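Take a look at this single chain, the form predicted alone, given in structure tokens.
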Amino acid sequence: MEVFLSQFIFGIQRGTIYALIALGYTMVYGVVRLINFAYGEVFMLGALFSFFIIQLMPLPPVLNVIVALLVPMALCAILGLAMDTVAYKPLRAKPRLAALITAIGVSFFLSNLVSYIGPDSVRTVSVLLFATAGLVILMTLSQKLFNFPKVPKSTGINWLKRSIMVGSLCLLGAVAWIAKPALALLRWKGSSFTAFPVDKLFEVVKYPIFGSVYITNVQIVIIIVAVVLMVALSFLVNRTMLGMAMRASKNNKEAVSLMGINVNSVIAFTFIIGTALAGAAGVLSAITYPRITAFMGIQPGLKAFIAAVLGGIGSIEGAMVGGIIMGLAEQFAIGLAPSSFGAAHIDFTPLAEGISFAILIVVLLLRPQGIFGEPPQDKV
């Protein structure tokens, strides 16, 4: 009984993290019919942003927890908007396979970029950003002053958008230029192992439940934060005008656009919300398992995708339930077959890694549409 309760608590904790990432998958797929495999890397970046914020901004513990969660969510939301604008929006009218391959490319690009950026390479990145800003300025001036390259007058040049783009690139370049001492001080080595400073957020307190079973204040905070975010998302989707627009776009984008709703804006907001949730999941995961690497989001991203398929891709409730089921299945697999790597790696076992994909195979064989999914309708 004690073993069951202990594994159950850890499984719920793990499952809520998977559920947050799965919500991003299912929201974007429901509206755009796109599997954005870059959510695993957004998960990693959320943990990395939180790591830098905690190290560089010493704040009181309570405020530190809030800032370390909300700021990475905001940064990941901006990243989601950038991904949609640069990588996915131009392919919206193209075959779905093109967008899917692009999503895989964005995933590899982000993880390898973080792996590359370290104290020795950060100045190179800043030079590239400054050079890109210079090229944008040159292109804008060439078109405006000499009409080269020639473009139809109807398209014009939006100076505000150009200014925002140039300003953002220059700001990123300036931050990267001064980041080398900070990276060296924080001992971030690109893809190498880095410990997450949980001690600056929490002093772990154990609360007994039954016998030797206990729950920590860290677990309580993680579960509460995840549940609050899921409830807030459910309210947004089901009770607000934006959520109504999302649900309508899922059913018929052409009809929604004829009613005066900007479908591209709805899709952009969907990316913003999904990446913000993935960033929050990265922070919660780093608090639970305090390690950060450039490739830490690959496995959670795949497992969250399986959770979305299990619950029914496109279903908000299905993503939540699927994430919980995945977390419980993995945690009980860990309890049944402890790791051979010792207590320091008890959260990893080959059985726990394989059970996720076994669940995917079973679901695809028995109920391809998932628990809450609807079977495809045959049009007559």
Given for the second form:
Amino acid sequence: MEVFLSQFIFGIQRGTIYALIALGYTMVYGVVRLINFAYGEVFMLGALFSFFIIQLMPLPPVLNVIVALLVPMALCAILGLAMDTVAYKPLRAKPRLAALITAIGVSFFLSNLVSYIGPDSVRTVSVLLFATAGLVILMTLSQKLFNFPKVPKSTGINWLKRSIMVGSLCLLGAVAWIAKPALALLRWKGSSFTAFPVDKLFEVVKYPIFGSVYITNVQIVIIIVAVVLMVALSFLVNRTMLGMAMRASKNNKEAVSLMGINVNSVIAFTFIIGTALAGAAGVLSAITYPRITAFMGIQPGLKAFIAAVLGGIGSIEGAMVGGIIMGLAEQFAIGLAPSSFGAAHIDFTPLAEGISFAILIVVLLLRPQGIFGEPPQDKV
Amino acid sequence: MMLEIKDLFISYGAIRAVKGISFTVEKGEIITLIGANGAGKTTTLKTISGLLRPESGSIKFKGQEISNTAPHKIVELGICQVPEGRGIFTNLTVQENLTLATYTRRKQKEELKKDFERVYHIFPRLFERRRQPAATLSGGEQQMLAVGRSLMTDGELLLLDEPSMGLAPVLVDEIFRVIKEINTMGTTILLVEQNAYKALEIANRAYVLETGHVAVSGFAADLKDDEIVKKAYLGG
Ligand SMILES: Nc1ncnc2c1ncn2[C@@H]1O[C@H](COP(=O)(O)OP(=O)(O)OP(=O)(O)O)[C@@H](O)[C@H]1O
Ligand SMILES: [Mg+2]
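Okay, that one was the form predicted alone. Can I see the form predicted together with its partner chain too?
What follows is the whole complex; the chain from before opens it.
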């Protein structure tokens, strides 16, 4: 009983993190039928941003937890908007496979970029960014002077867009150049493990609840934050005009635009919300398993995807329930493995690994639309 | 002049669906576009509301060129459309469908209340079912919802694409009565119909489309008695 209860608490905690990431997958899929594979990387960046903030700013307690959570969420939201604008929006009218492959590309790009950003290599990144900006300038000049590469006459060169592009590349390049000493100071190691300074946020306190079963303040914070985020999301989706527009866009995008709503903005908001939640998941996860790397998002990203499929991709309740089920299933699998009895490691033991994929296979065989998904139908 | 269309050409890839049509809609009128299947009626409406881009030609709404304007901007300017096949949001409730249509005027709280009352007054059936998901409505009720929803956008010009499609005769009469009523209350209407006889009964003027051309046009009353139109579209 006691073992069961403590595994249950760990499982819920693990599950809320999957659920938060799964929400992003499911919301974007619902509206644009795209699996944005980059959520795992957004998750990683959430943790990374939080790490930087904690290292850089000595903040008073309580406030620091809020800042270390909200600022990364905001940064991830901006990243989500950028992702949609740069990578997905231009492909909206193209076959879906194109966007899917782009999503995989975005995912690899982000994890590899971060792995490359260490004190030793960050200036190379900076040079590359400046070089890209230079290339854009050269290309624009050649288009203006020789019309090569060709621009369609009707559209022409969008000077504002080009300037913003060159400007942000240069800005990022400059930041990367300056960042070298900062990274060394922060002890960020790039590709290898870096410890996440939880001790600067919390002093871990255990509260006994039943026999030898205890719950930590960290776990309480994680569960409360996750619940608050999910309740806020439900409110947004079910009770606001924006949420209504999101749900309507699932059904009929053309008709949404006939209501005077800019469908592209609705889609952008969906990305923003999804990435903010994945960023929050990254922070919450780093608090529990305080080691961060550039590739830490791959596993949770994949698991959350499975959770979204399990719950019924496209369904918000499905993502929440699917995430919790996955977390519990994995935790019980680990709990039953004698070697790691009662412990919560970031290392997903092979058994837990097996469980999640076994769940995926069973779901695909028995109920391909997932728990809350509507049975597949051909819309007329 | 509310709407002025000149030499409009519209293509789907290599297929040219509309080949140089011109027509006008004056403020306060009911204008109907009739014609056989595939004549290009839906294509024309979709282009006016911005869902399709014309190959060439001009669309002027109250003097402003809109052929390159995004659909949601066109709604803001005052054109609303009931698309072919209704296009209601089946996963939203009736009330939510109507609410979403008020997006561009969500600040006018008082007026909105009146408009909800107006729509529920015209379609009492929708009021009874306001909390039901639209998917559970019958075909006729869905059509009422589509018309009611377009009223909530409060456009000056309402584009209707076959509002009577698939309805029982009693409901067809009801829908046409409502269209007339909406027009009397001040909305200009561009009506696309298969039911040419009914359409000509309530319209001021009509344009008969034939494979992407305007074949005949004139006052609705005259067209109703025109031998050629009678033969081709009114069943003798
Ligand atoms: N998405 C599309 N792709 C290719 N061709 C299309 C498309 N939509 C319509 N067409 C073609 O364009 C022509 C005009 O179609 P449109 O839907 O405008 O006709 P309509 O007058 O509304 O007919 P109906 O009375 O049957 O609704 C038809 O020949 C049709 O086959
Ligand atoms: Mg049609």
